[in-house]
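What follows is a single chain, given as structure tokens, in the form predicted alone.
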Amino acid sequence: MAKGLIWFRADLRLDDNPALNAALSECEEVLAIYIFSHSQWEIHNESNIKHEFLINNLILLKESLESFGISLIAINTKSYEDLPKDLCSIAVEQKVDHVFWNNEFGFNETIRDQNSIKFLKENNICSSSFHDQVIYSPGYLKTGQGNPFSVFTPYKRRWVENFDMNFLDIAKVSKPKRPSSIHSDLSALKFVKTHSASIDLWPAGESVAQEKLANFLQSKANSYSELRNSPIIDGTSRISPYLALGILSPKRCILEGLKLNDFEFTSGNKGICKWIDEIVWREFYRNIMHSFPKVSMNQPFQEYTKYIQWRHSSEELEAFYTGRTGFPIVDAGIRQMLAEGWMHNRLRMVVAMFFTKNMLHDWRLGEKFFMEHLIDGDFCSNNGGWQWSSSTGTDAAPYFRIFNPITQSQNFDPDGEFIKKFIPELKDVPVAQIHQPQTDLFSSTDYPAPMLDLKESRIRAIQAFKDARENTSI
């Protein structure tokens, strides 16, 4: 009788999980895994609030599975490349038939899949997996050339022209022939706390990201188009970190929003729209990073853009990890997102677009920053769009695009309400001035003067982009 292993990464929930379906179908007797490898996450920039949210997720999917008569176990590996090893040395422990994951993107965690059918092959150990995180196979949706897409829009149309209504059937999860023969174990998951970020803005558990995505559907959703781009109005899903854990599934989101839109992509609902297209730019960032493996490894899109002089102030980057720029919704967006462990997407733009262009400093540092400090840090989608705001990356906006922080700051908050909360130093300071950085009108205030000219910075950062145009054709 068939044993069966599904090992969960990105995938933390039992429904819509591909592998785990497979896994129940295929084998009378199913064990669950999780591998966690410190030296990996460090690699990968990854938070401590995200790693405190994922063992709070682990421990009550551990509940679910054992309700289902799956035991989860887990195990610490040293790093990636000894992962396939310890993997295949529990399935061989384990009287294991065979393995069942759903993939991930970048370059290192394929090398370790493939590292990982080798080992499992070498003992007999069959392996499948699935693709959970998006509609489409990656790489499978084409340009007219039959090259793979690198501009969103006419991805996205091509992305509902190839749709049918059947991607998005979700199996019943249903119960093994028999139990798992060995107990839960995750005292292997240890956790140090060393974030100052509010962990209990994000309670744990599947059934509570469902219930996120219903009551946003219900109640947001339609104004989603109006409200997304304000920060201090709640109008937004915050399903993010959610998704970055996989503790919702892309096309569950999918499927909620279309019933409410009576199946319409492009049609209908704004507000709906517009927040599926959203969802399908988490699948096109994971698109990029399968056809394009050189996003992963710290590299730029645009090959120009190698050349590009970027500036290394060391007290302009403290200032800014702070959130002490002088520039009042740069520095909110900042703040929040040490307070909240999350920030905005409208100020996730400003302050990257701040931060690549107007301070000149390389989009990779703001990258690990962002990784090092949201729950819901994701990298594909993270580089993504550290890539688009710094115009290095595919789909990027013109170099010659930057962001005003006064102008997005008077659009998007006008009455300074998030500015306020955030910087309570400024709390204050009239509305009418509060946007435009002055030294003279903070000065009776702990809050700094601008670091920066912003035309001049304007005016450095394009002919930092001209200067690097003209590295490539000499």
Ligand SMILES: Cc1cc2nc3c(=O)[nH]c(=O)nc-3n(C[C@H](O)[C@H](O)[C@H](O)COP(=O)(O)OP(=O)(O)OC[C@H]3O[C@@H](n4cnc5c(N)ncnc54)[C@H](O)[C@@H]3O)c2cc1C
Second form
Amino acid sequence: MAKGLIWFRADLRLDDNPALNAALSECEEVLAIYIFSHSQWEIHNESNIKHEFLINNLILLKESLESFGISLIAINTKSYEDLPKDLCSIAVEQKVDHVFWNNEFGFNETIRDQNSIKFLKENNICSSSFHDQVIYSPGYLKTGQGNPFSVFTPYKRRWVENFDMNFLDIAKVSKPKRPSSIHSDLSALKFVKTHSASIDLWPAGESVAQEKLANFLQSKANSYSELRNSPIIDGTSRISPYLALGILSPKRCILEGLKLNDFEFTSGNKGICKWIDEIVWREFYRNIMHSFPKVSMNQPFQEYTKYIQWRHSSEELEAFYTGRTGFPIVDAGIRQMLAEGWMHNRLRMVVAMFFTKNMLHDWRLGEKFFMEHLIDGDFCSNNGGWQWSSSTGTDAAPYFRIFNPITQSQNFDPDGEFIKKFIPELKDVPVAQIHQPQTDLFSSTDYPAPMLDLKESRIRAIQAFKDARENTSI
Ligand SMILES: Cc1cc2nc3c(=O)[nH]c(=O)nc-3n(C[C@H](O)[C@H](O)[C@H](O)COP(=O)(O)OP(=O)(O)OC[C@H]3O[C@@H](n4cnc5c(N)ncnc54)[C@H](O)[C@@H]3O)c2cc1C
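Show the same protein again, this time as the form predicted together with the ligand rather than the form predicted alone.
Now the complete complex, all chains and molecules, led by this one.
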């Protein structure tokens, strides 16, 4: 009578969970485990709101698993170095024959898993791993020359060309033959930290996530192409926190989207095609992390950008971190993240470009700041987004194409509604002036004067990139 252990990580769901399905089909009894490492959470700069969201979701996952006769236990481990030993002790103690998990991306995670396999093997325990975050195994899709893709458009083309509808088969979860022999225990999970963002915006649970997906596809997906860039309009799905912890699977998202578009990727409903593109962007960045491990080790993709002389001003950093740069659209984006744990995609790009180009500060500081506050903090997408915005990454924006935050504000928040929502100091400023930082106009409010000159800072950034390029070619 084989006993299986399903090790939950960033896949906190029953639906479309290949590791869980394998455990259920191969073992008569299944036990589930979640292993939390506080130090690793901190090393990865994961946010407090994401931690709270994680715990809320684990509590609901426990209930769902129990209804299938599977108990969930949670344990703490000191670090990823200790984790394989701790996992193995539980597996030995519970007389487990086989451990199952879904893969995660990142250098530390890969080493952790290799060590886990080794420890388990030494104790005659089998292990099996699966991919649930991507449709294609990482590194599977290659360019004509046999290299990994580093540009999105050809990657997406190949992704669609190779697609087979069978990839979207999702197995139904079945009950194991025997219920778990021990009770669930989540007492090790404690949320002790605080944060200022509103967790109420993010109800937990798989059914909530599926409902959000269905609501978006039914009522908003049609207009996604037109409305996705307006931060004041709730025109995107806001499912990123659920994808980040695996409460919802990307395969489920693609399948439900395709069902509403006659299973077409490139024709038919423009909104759905565009939205599925975004899910593929997520997979693209996972492939980048797999094929170019240096990007998960704090390194830029573009070698020459190592030589950029980033500035470092504590005063400017403090103003940026608190949403007081004096550029209303930038500050509104930052304040949205501090209040909601989430920032609209258009503003993530505007904010990241302002930080790395106009302020000329190292993208790694911005990447860390986002991770520390986002509920959807996702190593691959956040790293990809920051490296794209700072022109250090794959498929990056050319360094001389720098968003002008004022034009971005006029184009995407024309009535200044978003700015007024997050910067109450500016609520009485006339719309015609709200985008443009003006010392005299804002002086009657508590809102700061602009921290820099846009034109001069743009020239400074372009020069810094040029210098770095010349440095490498010497
Ligand atoms: C500087 C920067 C940092 C970012 N950090 C993160 C992060 O930590 N976590 C995260 O999930 N996304 C990140 N993104 C990508 C994107 O901003 C968010 O995924 C998106 O805003 C989430 O909102 P949504 O769920 O409503 O997206 P929708 O527009 O509804 O898109 C659906 C899903 O597609 C994926 N997606 C959308 N846009 C992108 C993108 N550009 N790159 C990769 N995947 C995408 C997300 O999983 C998203 O939930 C970042 C982008 C930038 C420019």
